[in-house]
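First, one chain by itself in structure tokens, the form predicted on its own.
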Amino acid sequence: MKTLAIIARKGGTGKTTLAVHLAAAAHACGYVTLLADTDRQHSAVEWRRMRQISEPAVEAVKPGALFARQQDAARAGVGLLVVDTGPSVEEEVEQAVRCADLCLVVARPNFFDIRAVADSAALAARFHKPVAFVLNQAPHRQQSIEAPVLMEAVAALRALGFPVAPIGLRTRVAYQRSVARGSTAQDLEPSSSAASEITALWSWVEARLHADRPAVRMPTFMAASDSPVPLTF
């Protein structure tokens, strides 16, 4: 079983939206998936209550009980455990990090989010866990050109020494509309750009989960071939 922790030491970044969409994408690919909602607000549990489809399974799990639940899930044949975390209590997020095979740190492309997520990445690195940033609510291209604020955010995140997922989530109504109905963009609009983003991001995450354990830190300089220009947001 693999465990994916969705973390960010800041509220409003879109952790739960990303968690439910990735859990649903994994289920669609054949994984027996459990989403553990460790956030005290239990937004993922509320999403599950509205959902008319039984999968993926979602449970409220206290951070202190997460390791035991992880072991039980593995014995029960769960293939992927996705952990949705709260934004503020480091000790609670730490439990998710300790259990994770990969930590996704979610940020929006603005100064306050970028500054806050550095602590989240450092927490994961402290426990020698692979880390990657995922940008959410990214602005749309204008005449095929990425917004400067987005490229500045990518550069700032890479300067922290961790990879940025090459697929992020743009600002799309489909995400908010689907989550409000206990659904996902893949369910409501399977041929939409939002659904394509999630499918592509899940493929990237899946590959990292099943690859040989990547180095925790990356060089702070980027090779010419690793320019941020080709990002597929």
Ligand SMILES: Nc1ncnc2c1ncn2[C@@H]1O[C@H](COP(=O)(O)OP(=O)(O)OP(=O)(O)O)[C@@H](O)[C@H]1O
The other form holds:
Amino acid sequence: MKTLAIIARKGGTGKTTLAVHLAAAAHACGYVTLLADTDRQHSAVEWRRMRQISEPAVEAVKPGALFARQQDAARAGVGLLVVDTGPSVEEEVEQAVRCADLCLVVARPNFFDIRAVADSAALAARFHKPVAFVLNQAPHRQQSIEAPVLMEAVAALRALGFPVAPIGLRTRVAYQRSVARGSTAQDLEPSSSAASEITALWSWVEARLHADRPAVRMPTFMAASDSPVPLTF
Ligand SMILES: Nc1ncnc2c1ncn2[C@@H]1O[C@H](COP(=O)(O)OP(=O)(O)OP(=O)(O)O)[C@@H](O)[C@H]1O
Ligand SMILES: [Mg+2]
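What would the structure be for the form predicted in complex with the named molecule, rather than the form predicted on its own?
Everything in the complex follows now, all chains and molecules, and the chain you saw is the first one.
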């Protein structure tokens, strides 16, 4: 079983949006997936309550109980445990980091989020856990050119010495609309750009979780004009 922790000290960066979308993408790829909601706000559990479909499984788990839940899940045949975390409370996020095979640190390309990520990455590094940054709510390209604010964010993140996922999530209503219905962009709008970027990001994350396996080639839709964040960084 692999465990993916989604963290960010800053609130509202998109942790839960990413957690539910990646958990659903993993389930669609055949993983028995459990999303552990360790945030006191229980946003992922709320999402599950609205959801018509029972997978991926979502459970509220107290941070202190996460390790035991992880052991039980592995014994029960869960293939992927996604851990959504709350903002701010470092001792609670630490539990998720300790259990993780990979920590995704989510940030929007703005000054405050980028300033806050160093602490989250340092926390993961302290426990010798692989870290990658994921940019969320990236602005759309203007005439095929990435916004300077996005490129500056990428440069600032890279300067911290950890990889930046080559696919980020753009600002898209599809995420807000789907999450508000207990759904995902890939369920509600399977041929949307949002669904494409989630699929591409999941492929990249899956490859990093199984770094011992041969690297996957990025899907060809990455070359489309409204493609997921990068190509150009
Ligand atoms: N790529 C996106 N495009 C548009 N809206 C987004 C995107 N990602 C997240 N949002 C919106 O931003 C808000 C915050 O997202 P979310 O709840 O996932 O953040 P969070 O990091 O889990 O917050 P918290 O720290 O409170 O747990 C939500 O309203 C969500 O719909
Ligand atoms: Mg959240």
